[in-house]
Amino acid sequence: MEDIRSVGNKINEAIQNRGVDKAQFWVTQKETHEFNVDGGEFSLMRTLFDNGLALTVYHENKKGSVSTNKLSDADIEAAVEGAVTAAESAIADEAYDIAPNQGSQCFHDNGYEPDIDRLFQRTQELMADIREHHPKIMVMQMIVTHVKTHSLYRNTNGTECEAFKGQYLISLTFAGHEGDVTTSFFGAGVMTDNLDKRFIELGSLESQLKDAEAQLKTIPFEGKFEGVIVLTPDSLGSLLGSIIGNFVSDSVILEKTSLWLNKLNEKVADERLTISMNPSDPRIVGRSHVTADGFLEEDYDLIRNGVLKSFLLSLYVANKSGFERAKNTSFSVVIEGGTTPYEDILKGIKKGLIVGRFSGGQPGTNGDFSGVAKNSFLVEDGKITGAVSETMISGNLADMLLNLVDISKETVADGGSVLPYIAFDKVVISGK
């Protein structure tokens, strides 16, 4: 492919020829560099190289878009022929709208060129070091990569930025194994700008693959119970993408079905959570510069000290609904830590239950939840009495948000988020 701001002009002046209102694209370049283990052996290692344009059109108050991985002059005519197309087609609305001109930016992130030997030999270390510390552990496979990011957004109110950017992801899909025992299978990934540590000392892969091995002996959960659950990094980043989904998406805003509606700088949680979006923590590895709408991003709360002082809402949304758009795109979610130890947490549970992964359907529209508690450990008297299967967790998400017990103090970096622990009062648990 040639250079990429080549490219952008050849599709700003297709843009041009072809007269509409406003337009904005997106053009990448990446390489990835892939190793995978399959079986505990070495199974494949290739380099990939790919390239995209995603276009979109404004043209009378009507939008097209359209996305395709081939950059010839002939291909780059026919996506603008083929966004314009669609935009004829489409319904106007005058909500459409791109971000005013933002300037010109260009970034260079950590990690942009990989260290493909040190990853082969970070890779093999993993390796050794689930077979030595954990060996109740089988590996199924193991797919580790660099993914190298050269991009370039503009749109014709003249906004430019220029992005290069790297990262090394780390993916493991696992299960307890002991004798004729196995376990359901576990999945785990984190993502780094770097290769200073050990794998397995980034994000929770050591404490995933801990649990995995307790979860061999497990006994059914008998009975029922109202009490605390402990979220895990894990299992709380699942129950985010719920809270944001049912309260204060797009989507919900803009059909008026979210509970949240009207209570913008209103408490709806605890006073010692708040919810960050904050792309630009150092935590955060690959992030994003600019949002869909081309606006540059920003940091942001979507709850501070248990106000909610934010929606998550795209331009589009926010000009139906006259709310402010969020100001960036890129659920990075931040929650700091509180002041209390995890295990000092757990002591003061009477009983309750630690909840590693969550599987349900998607809550109702008033915040009700039902699910299984996978990978979850009883806690009976301040201490984790064993792993329990066979459980179910019930309760409303926007109640839970106001029964918070204790942040904990340690958290949980994985490159796309930074998490505690979070233990929630006043949640159904049951069992056969």
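Basically, rigid core = biggest C-alpha set you can superpose within 1.5 Å across the two forms. Residue numbers count along the first chain shown, from 1. What you see is a predicted model, and the numbers here were worked out from it, not measured in a lab. What changes on going to the form predicted together with its partner chain:
- Once the rigid core is overlaid between the two forms, residue 40 counts among the residues whose Cα shifts by 2 Å or more.
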Given for the second form:
Amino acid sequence: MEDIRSVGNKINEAIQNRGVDKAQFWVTQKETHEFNVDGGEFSLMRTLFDNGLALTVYHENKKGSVSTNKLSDADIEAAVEGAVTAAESAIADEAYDIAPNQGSQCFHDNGYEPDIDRLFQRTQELMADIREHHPKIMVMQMIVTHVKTHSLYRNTNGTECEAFKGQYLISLTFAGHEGDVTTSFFGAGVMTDNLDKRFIELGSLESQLKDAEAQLKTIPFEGKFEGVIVLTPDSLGSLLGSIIGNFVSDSVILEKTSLWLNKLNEKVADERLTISMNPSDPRIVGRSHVTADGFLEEDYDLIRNGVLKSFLLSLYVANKSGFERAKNTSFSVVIEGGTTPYEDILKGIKKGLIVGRFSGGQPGTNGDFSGVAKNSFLVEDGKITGAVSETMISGNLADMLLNLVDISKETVADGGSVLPYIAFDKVVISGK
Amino acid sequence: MLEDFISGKKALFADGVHTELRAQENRNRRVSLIQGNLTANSRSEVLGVSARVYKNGLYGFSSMAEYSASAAEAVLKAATENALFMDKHVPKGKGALPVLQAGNIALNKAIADTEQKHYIDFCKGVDDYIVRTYPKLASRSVIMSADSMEKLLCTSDGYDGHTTLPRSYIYLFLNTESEAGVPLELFKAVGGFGNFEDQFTDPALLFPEVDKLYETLMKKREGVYAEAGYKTVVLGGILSGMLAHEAVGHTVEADLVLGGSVAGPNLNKRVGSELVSLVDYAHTAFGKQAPLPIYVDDEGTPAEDAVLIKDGILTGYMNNRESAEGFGVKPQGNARAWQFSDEPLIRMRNTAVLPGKDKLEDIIASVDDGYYLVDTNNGQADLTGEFMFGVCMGYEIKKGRLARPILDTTISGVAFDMLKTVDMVSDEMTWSSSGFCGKKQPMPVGMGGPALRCKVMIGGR
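Alongside the form predicted on its own that was just displayed, please also present the structure of the form predicted together with its partner chain.
Complete assembly follows, chain above in first position.
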């Protein structure tokens, strides 16, 4: 592909020639280097060269989008024509819009240029660390990648945002394995913009490896009780995704099915809980700089001290609903740690469950959830009494946020989010 | 359709290695009407070429987002260099793969494009009917997604091919509220293999599906919470298909077997009652085209059915060429890649529990106290075969009769334990193919099954 700015200029020209009201586009150039480990052994080395154009045009209050990785002059013309034709076929809606002029920006993030030899060494070192310190771990798959992205965003209101970013991604799927006994799988992922630390020290990797080994001896849980669950940062992240999808996202606000539709600036959670979306946090790696609608990203609080402060809305749904748009669309969730050490939270639990991974159906729009508590440990009288299997948890997401017991002092930063351990009461825990 | 720039490059394949060269285009067309608002109106195309080279047990791969003769040459060179780098730094010392018989698979179906206006007008026709007929619904969505893969494959040994996999679906979502004001949702995917016009000719033909979905949603308004515990249930065909894919299928993918799945120590052992058989169909099932037919995989292996469980005994795994060699079996065409920039992984195709001889009504009549679970919106399982499926529609069974509908719940169990409790199997199959399987890369797959009487854990409240 030729220079990204030359491609951008050709797209600008094609848009101008077509005479549409508004348009925005991203051009990206991406280079990926990747090592794969399968069944504990190196298996594959990949090198990928990708391009992309994502273009949206707005004409007479109609909108059409095209994305393609074909960027010859003829393909650019065809992409613009395709987007215009799609827009002409669309349904007019005055709510479609893009951001006003945000000026010209250029961002250079850390880690843009990869060190492939060092990446390979760090990967070998991680395999050796696991073999030496966690001999009962079977690494099913490890994918270690560096992605280098050069992107250019422009819109017809005059905004230009060029970004150079790169990040290393380490993704592991593993299980405890001894004889014929295999635990449930564990998935760990972390992003970083440097290779300064041993990979095993990043995110929650080491603690998850220990948990997997401890899961080799599980007991099926019997009975049913209402008690406390402690969500680890990993399981908390997945349930937060459901909370956002069910209560504050575009579709549930547009459909008016969100339980929190009329709760803006009202209490929806325990006052100790603040959920922020902070792409500028130094612990976050590989952030976006511009929203999907062309605004420069800013940090904001979704919930502050238990009060709902924002929905996670696009400009379109904001215009449709009358609520404010989200100030970023990065999904960089930050929940700061509380004051109680994790061990002390466990000491205060009469009967409960530490949930390492939640394997559940998509919670209903009413917030009801039920699913299997995978990689979990029973807590009785303040102590971990054993790893359990075949244990289900059920409750309601909205109620759960109001029944918060405590937030741990410790947090885990995996490059995409910063999350503590959080204990919630009044969740039904049931076994066979 | 793709022009052939690659078959002439076979002369550039390195000696002493196995090479695949693949050109591929993925397309997606999407229209989304939420409450009549057009929230998505998009067309996407991803085209490029990739090469993968196998040397002594290690692979090198490279891809480029450009489809030309020079791009094909560049990825061949880079993939070969990557394989050599790996062989030099982490040598495995394995030999070459067993040579496959050469052959060619001719184009199975042409991809046809449709103007975006046609998609929008069609969805609007369905949406207008919903508004007109059911004005009291709390909300509605009509979503159209048409995706396709077109692949040109050249291999150093094995089959070459030019194949396509187009799918077209319309997803209907209807929402209401219970009398207590609790939001309730049901959805239905309509469509299947083929271009949009193959599946959808007139919006009016979808109206009966809307009516049926609405009627079921109204029943769900009177739903009750299931009673949590270990229960006798009748799993409908959608759920038994999910079971075939998630809870059994993944554990018998050879890469996951090597990763320690429960299927490893259970080969040739009883894992289900003698009423249970399970097959991953390649392109033809029960005398008809399978929901998503695969004729050749991305390693050049001609696709054939993989029998996984026969009469309750675990009989085999799904393999790629390398794992098949390791297990001493013949590869059957399960190595599939999602986009041009993806390497082939061991994937399912059309995985199904085989039907039996019982009638559904007799199965229901045989249950004194249990549940008939009809539809699912989510499913997960892991290496142990422990599974969890979301149930979005089901009914109580009381004294052999269907009773009250149930609200959303979850079932769970351990596949190789649960399959041993199967004591009745219906004689009818239900297939689904609208979703994606996730495993490093997404992949369109088909899954299906009959109704099964069995025991599972059900979550209540």
